[in-house]
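For reference, the chain that follows is the form predicted on its own, supplied as structure tokens.
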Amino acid sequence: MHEKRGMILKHRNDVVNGKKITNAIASELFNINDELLLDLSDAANYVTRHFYGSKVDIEELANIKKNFCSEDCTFCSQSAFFNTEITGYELPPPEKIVEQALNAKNDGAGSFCLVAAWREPSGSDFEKVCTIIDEINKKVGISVECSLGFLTAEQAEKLKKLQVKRYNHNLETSRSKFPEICTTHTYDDRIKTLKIARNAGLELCTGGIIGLGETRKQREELILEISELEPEEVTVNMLVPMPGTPLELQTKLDITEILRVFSTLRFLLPKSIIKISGGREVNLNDNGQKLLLSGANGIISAGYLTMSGNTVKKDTEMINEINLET
């Protein structure tokens, strides 16, 4: 035990001096005992430390298409193969997101995401975004963000042109069990968009959802691929079974199995901005705090894409609990 305490104070310290960790220190760290689950939630709390400071990134969602999406990820409430009797909506007029904009600046949000659910813009669509954007750096002023499916070098170019900062596109899941969870697109697809805006000059923002019934060893195979993308922003949703959705029953995670994605994260991505992200109200008891302390250095704050959630102003309360700030 002793000789495994060691071993993790090593890795934080080689972290910390700029040393990037192995894929198989990562899995050492990763399939640690949950004797020592408190051991690395602490290296890993130490690193962001040591790279952030007390800082914790809160940021707002803009839902900006609900429902009709073409595509069949047995997760989402969005999906047109689904029954899930969730109201949806098309675009809405520019003035109206960026009123939710101001109102998330005004809440103390730092950046404010824009996403659809789609699987990719059409042209006449992306224009209509491409303006809310345009409307939001004028009368807002704060870190667009986006999130719109599948990409054209020609779109990426574009919204780096409007100042947009980070394109998400989430892995969704391990490239092993990504065929069982959606099978309108590939995992390649996925891979290829971030690459394009990459290539566009945006910051990437990518991540999966934990709790849909992988293994653990699909876990860390997802950590592992995000790791080698490099992405400025991951984010981690839990799953929130859904009804009518192929996942309605599925179980939820233990907090042990969550810890050990937040804390891997950090030792593989130490510079980057890990988000806690869907999920995290129903799945938490103490609505983050102890990933906050075990990686973590962001939350998505005031709902998600098909649900509600905490208020920033209660979310920046459960931050300032933890002597960490906003």
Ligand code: SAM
Contents of the next structure:
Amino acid sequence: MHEKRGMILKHRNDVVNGKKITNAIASELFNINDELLLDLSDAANYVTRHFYGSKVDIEELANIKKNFCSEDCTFCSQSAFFNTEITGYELPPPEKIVEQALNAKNDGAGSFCLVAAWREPSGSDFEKVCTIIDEINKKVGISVECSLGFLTAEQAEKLKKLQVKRYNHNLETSRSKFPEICTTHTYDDRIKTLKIARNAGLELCTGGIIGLGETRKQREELILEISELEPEEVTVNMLVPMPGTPLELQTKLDITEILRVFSTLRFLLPKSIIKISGGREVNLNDNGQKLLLSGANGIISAGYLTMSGNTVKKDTEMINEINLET
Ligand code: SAM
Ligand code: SF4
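Please give the corresponding structure for the form predicted in complex with this ligand, as opposed to the form predicted on its own shown earlier.
Below is the whole assembly, all chains and molecules, this chain first.
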């Protein structure tokens, strides 16, 4: 036991001194005995505080195109394959999104992410999104991020010109689990778009959903795959089982399994923002604070794509309670 505690501290110190851990070490940390999980989480917190101090990043999302997506991702209430009875809409006029961006800025959000429920933007939809971004830049001045599905190189370059800071595209799960959760596109399609975004000079945000019925080994595969891409931001969703989707009856993951993911990600990507994303309120109750003290340093606030969430004010209070700040 003593020996393993020493091992965690050694790697913690290596990481704060700029040394990269190997996948083998990450695997050892990720699979640590339950009795040492708190040591792992404390060490991850030490690394987070070393690189980020007490700052927590708050992001708000705008669902700019809702529902009727052509893809069959089994977790997603916006897939046209499932009868989820949610209402949908096409791209709203720019003024509406500008107003949301302004509210997000006034709420205290540090970034604003435009998310669309489609496989990829059509030429005309992409032009409309560019107009929306341009208007936000002119009228609001908040860091804009996008999650628009697959991109061409030209589209990625256009986003870069429009000063989009970061592109989100999630791997969703491990390569070995992916064919069970989506058959309309491949894992490599997802990686290709991330590479296109990187080549255009955009920062990357990627991650996935845990709790899809994957094994612990597959969660380990996912975090190693994420770390290979060296994203500036990692987004970890915890499945919200949506009525009407094939995963509607999926059981929740235990908090200990979630802690392993956040803590090990911090060792692998010490300088990245690691964000607690969809499912925080539903899956964690008060455990959101535990994750912010074990590797996570960001949250999505004020609701998700098809669900409401806590207000930024409530989340800020939750953050201040543990002596962190936004
Ligand atoms: N359609 C684009 C795509 O798939 O890349 C844009 C992003 S998609 C609308 C938003 C993300 O929300 C997904 O990548 C997934 O990680 C997350 N998500 C969707 N449904 C979820 C659920 N039921 N529980 C947790 N996260 C979910
Ligand atoms: Fe479509 Fe994205 Fe939902 Fe998959 S996750 S069904 S691509 S909106």
